[in-house]
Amino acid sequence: MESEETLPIVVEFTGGLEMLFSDERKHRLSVPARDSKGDAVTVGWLVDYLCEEIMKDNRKEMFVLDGHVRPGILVLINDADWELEGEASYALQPNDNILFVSTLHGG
């Protein structure tokens, strides 16, 4: 049986959100190349991954809310609004560049 084909992608995350995934900034990753259904692995995926095997606070409403990620979290997929890529449904090329900045300062 051959191995899993595996992405080497790099979060970031900023403007407090590192706090939420051990004080680190970048995170080199290397995820499967398909989900559980076969299907390319998306950036909504990858905000499941991240909460259930990155995160190490239990605060995870502060990065995802609903499902979704928090309202005043600015993704960037390779420097480029992810709006612009599909949001969620984008579906992770080998050596992506993912950042999320929070743009939510608290009191």
Given for the second form:
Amino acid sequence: MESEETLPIVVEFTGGLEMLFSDERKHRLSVPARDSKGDAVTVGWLVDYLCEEIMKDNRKEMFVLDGHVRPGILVLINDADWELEGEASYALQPNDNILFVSTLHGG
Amino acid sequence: MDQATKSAETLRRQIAATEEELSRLREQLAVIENEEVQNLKGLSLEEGPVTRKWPLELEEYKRYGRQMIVPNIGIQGQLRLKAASVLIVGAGGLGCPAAAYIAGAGVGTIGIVDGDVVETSNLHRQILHSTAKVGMKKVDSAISFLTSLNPNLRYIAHTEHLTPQNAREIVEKYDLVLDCTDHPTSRYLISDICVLLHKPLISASALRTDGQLIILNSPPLPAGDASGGPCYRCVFPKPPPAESVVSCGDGGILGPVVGTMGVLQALEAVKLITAGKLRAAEGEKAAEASMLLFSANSNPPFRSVRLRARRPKCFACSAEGGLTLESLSSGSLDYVLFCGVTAPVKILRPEERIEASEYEKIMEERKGKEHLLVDVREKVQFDICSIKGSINVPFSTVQGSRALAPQGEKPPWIPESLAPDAPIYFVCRLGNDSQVVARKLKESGLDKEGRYIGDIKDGLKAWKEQVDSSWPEY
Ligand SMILES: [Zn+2]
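Switch from the form predicted alone to the form predicted in complex with the partner chain and give that structure.
And the full complex, kicking off with our chain again.
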């Protein structure tokens, strides 16, 4: 049975990634709490969700390459590198802040 | 060639030759100014007392007094600054403000690496250079400014780019490195050499209204020691695809934004030096690594995020990594290949492209009615200057599909009055994006009624060269 339950989260983009998301840096989202299999949604699931539901731009490869967040993008869960939090398998919690940072190179 | 074109050509050649001469003279002047300062320093040393009562010169107490009385700095901090040597790689938007504050603070030896010359487009942000120094080597320009700011220091000019071949020789003489460069290739190279030579690294970058700052390899423990600070490869093991790397020339940059980041690098350098952290203390462990994000338009504008520690399998700083001084300096690590290069855009066939001069003829013959010129630069650039009669359909709106109509339908920006067989030409700054858009439009079936769709080769750059020399290049 499909659950109606949702999770309020904040997703932010910086370093130019906002251009792929309607030029909005901060997105307050209400995402399904469970995926199609009924499991709790993860950050990995969120990346796909953002690609399919939120990104209007055609250049998906600027965000996801070969099924992973593309090199040069840091994913931060509540201001901590997602590698400290279990990466893509981290289960989203209510009011989490997920920040995607594209590295800059200019000087 | 008519007479007018000929004399214009002669004048252009004369101007070029005079400019070359000017830049040569400026370089000579910088060298002499440098020598004068070195001589002055020599004199004051000889005249001074043989044994001094105080560890600094009297002038230095005055000069650095206001920072010495700040708690945490003190006389010990000042002496540490004087004994320290800092290498600044890149004398641009980050390196200029960083160098100014580092010289102001009294860091005893300052090296600057850069192979570029000063250009007019640098001046809004690269505050050590000035209008009169356009054409001069950036390093010489910077050192001449710094010398007049603080003549008590030793400045070392490295008027070439850092390469795998020269990196060891240049970097090994210094205690601390600031990465003030503007490309992933140099960022990986600088991080690697800092790991190999055990130097802490303060790395910053900026674009548009955003900046980033990270302190790497601090404490600078040998590769394989998990207590050392992470390196650039720990944070970014794989380089970004070359197409995603945007330069300041393409994306734009605000002077105070990159200036803020350069000033923060100087601050971190002063903190590291005065705290005695250039080398790892006995048993020292890395504090939690962090990255400072700055966004001029966000509230709050600063945000600090926690980064991971050294990566257990890092290519550079782990015991299992393959990085060695030999592999680096022999050139077997190809940083350009590693980071990739953007191939020149070759989407359209030659018959789908026209020269700028050809378009000028079309414009005159058709009097701007039976064709359409579409400028695909972003609106902010189109507003600066545009070809008469052209319309603006920004590249980003095409990428977002907003400007493309469903298959077979006409996009809304094509005027109703335009005949179905009237040609459509696309133009952009350099002739890359225009190809992408022309191809997309053709794929959407817009040329099925036999209309010509193509682009202007080399874009507005060619327009300036071939048609309108008064075109304002920005
Ligand atoms: Zn590393």
